[in-house]
Every structure is written in structure tokens, then in C-alpha cells.
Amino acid sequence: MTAVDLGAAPGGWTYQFVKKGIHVIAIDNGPMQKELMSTGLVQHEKADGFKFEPPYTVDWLVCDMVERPMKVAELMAKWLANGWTRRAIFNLKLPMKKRYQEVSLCLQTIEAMLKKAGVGYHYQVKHLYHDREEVTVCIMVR
């Protein structure tokens, strides 16, 4: 299996994939942990996560970039709609006010983009206890 980690440095998500023996394309201008790079499972590309396009369809996409929630939501929908990944896990960093409205708007945007592309999917959204200012979204293509 192969995963892409957008905003990978220093390598938290990448580490989780490497532990499972999954090859990772780590996208970030920052440095990766040396221990991860020595595994032979990580290909580090110094690039902008919003501009990177994979050379082939990957099994997993993860994204934990600090950016406006809508910008991340649109990027995730683009990857899924284009068939660049089968699964995406990402965090939406929420504003101080109107958090529920922001999440709802992001999910509506993703749904509209995937519907337009004819992509079937299912998703889950979790507001984890330790991540009070973000939600984690998992989307899988059917």
C-alpha cells in the first residue's frame, strides 16, 4: 500500500503508516525525522501540499495542515473526485466562532464536489477530546 502525507513534517502520520509497512510519500517543505527516513519506506518531497499531484492513485491520503478549513475540504474533495486516492483522513482546524457551521459548510462542499464527479463515498467525522479546536474526517470511496 501507498500513502501520501500532506504537511508531513516532522512525521506523526507518516510514522503510523511506516509502523504498518506502508510506503509514504511525505510532502512538506520542513524536515522529516531522521529515523523515519532511514526506514526506506518514506519518500520526502519538499513541495507545497496544495500543489502536489500524485504520480499514481494512492491507497491513503492524510492531511493535517494548518489552513482554513474550506481550503483543506476543497483539496480533499479534489483528490477523491480525481481518483488520486481511495481514502482520506484529514483535520479541519476550526475558527473560534461558528465551529458547527464551518464543519457543515465544509462537508456540504465536499458532498457537492463528489456528487458532481459521480463519486460514491461514505464518511465519518469525529471531534476528538484532545483536539478541541479541530475535527477529524475520514472519507472512503465506494
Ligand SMILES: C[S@@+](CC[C@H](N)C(=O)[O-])C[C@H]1O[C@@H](n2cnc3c(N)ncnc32)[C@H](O)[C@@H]1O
Contents of the next structure:
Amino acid sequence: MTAVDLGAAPGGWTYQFVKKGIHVIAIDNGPMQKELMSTGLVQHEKADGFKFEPPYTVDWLVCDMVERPMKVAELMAKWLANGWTRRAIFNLKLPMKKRYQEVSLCLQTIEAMLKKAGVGYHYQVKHLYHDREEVTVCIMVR
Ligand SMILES: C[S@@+](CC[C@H](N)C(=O)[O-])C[C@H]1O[C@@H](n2cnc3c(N)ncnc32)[C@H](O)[C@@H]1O
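Can you now output the form predicted in complex with the named molecule? The one shown was the form predicted alone.
Below is the entire complex, every chain and molecule, led by the chain shown above.
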């Protein structure tokens, strides 16, 4: 299997894929952990995660870039709508006060973009134990 990790450094999420023998394209201007690179499973690209386009369809997309939640939501919907991946796991960083409202707006935007693209999907949003001012979203295309 193959994965793209947007905002990958130093490599915590990439490590989860590598442990399962999954090849990862890791996108980040920052350095990846040396041990991870020596596995031969990681291709590190110093690129902007908002501009990067995958060379082939990947099995997984993960994204942990520190950015406005709406910008991340639109990027995730673009990947899924274009068929660049069928599964996406990403964090929505929520430093603002009206967090529930922000998450709802992001989900509505994703819904509208995927509906327009004719893509059916199901999703889960969780506030995980280690999440602080963020929630983790998992979307799978049906
Ligand atoms: C919270 S850290 C990611 C931690 C990573 N998920 C891990 O488990 O080790 C956020 C990362 O996003 C990267 N980042 C922020 N904006 C980016 C962008 N536009 N393109 C690529 N990487 C970006 C930062 O350089 C930083 O390394």
C-alpha cells in the first residue's frame, strides 16, 4: 500500500505506516527522523502540502499541517473529489473559541464539494485522548 503524509515532520504519523510496511511520500520542509528514512519506505519531498499532487492514486492520505481548518478541509475534499485517495485522516486545528461551529462549517464544505463531485463517503470525527485544540477526522469513500 501507499500513503501521502502532508506536514509529515518529524514523522510520527509516517512511522505508523512504516510499521505496517506501507510506502509513504512525506511532504514537509522540515527534517524527517533519520531512522525512518533509513527504512527505505519513505520518500521525503520538501514541498508545499497545499500544492503537492500525487504521482499516482494512493491508499491513504494523512494531514497534520498547522493551518486554518477550512483550508485543510477544502484540501482534503479536493483529494477525495479528484480520486487521488479513497481514505483521508486529518486534524482540524481549532485555536478559535467557536470550535463546534468551525468543525460544522468544515464538514458542510466537504459535503458540498464531494456531493458536487458525485463521491459517496462516510466519516468519523473524534476528539482523541492526545488531541488538545484539535479534532481528528477520518473520511472513507464508499
Ligand atoms: C504538527 S507538525 C506534524 C507532526 C507530524 N504529524 C508527526 O507525527 O510527526 C506540523 C508540520 O506541518 C508542516 N507544515 C505546515 N505547513 C505546511 C505546508 N504548507 N506544507 C508542508 N508542510 C507544512 C510543518 O513544517 C510541521 O512539520
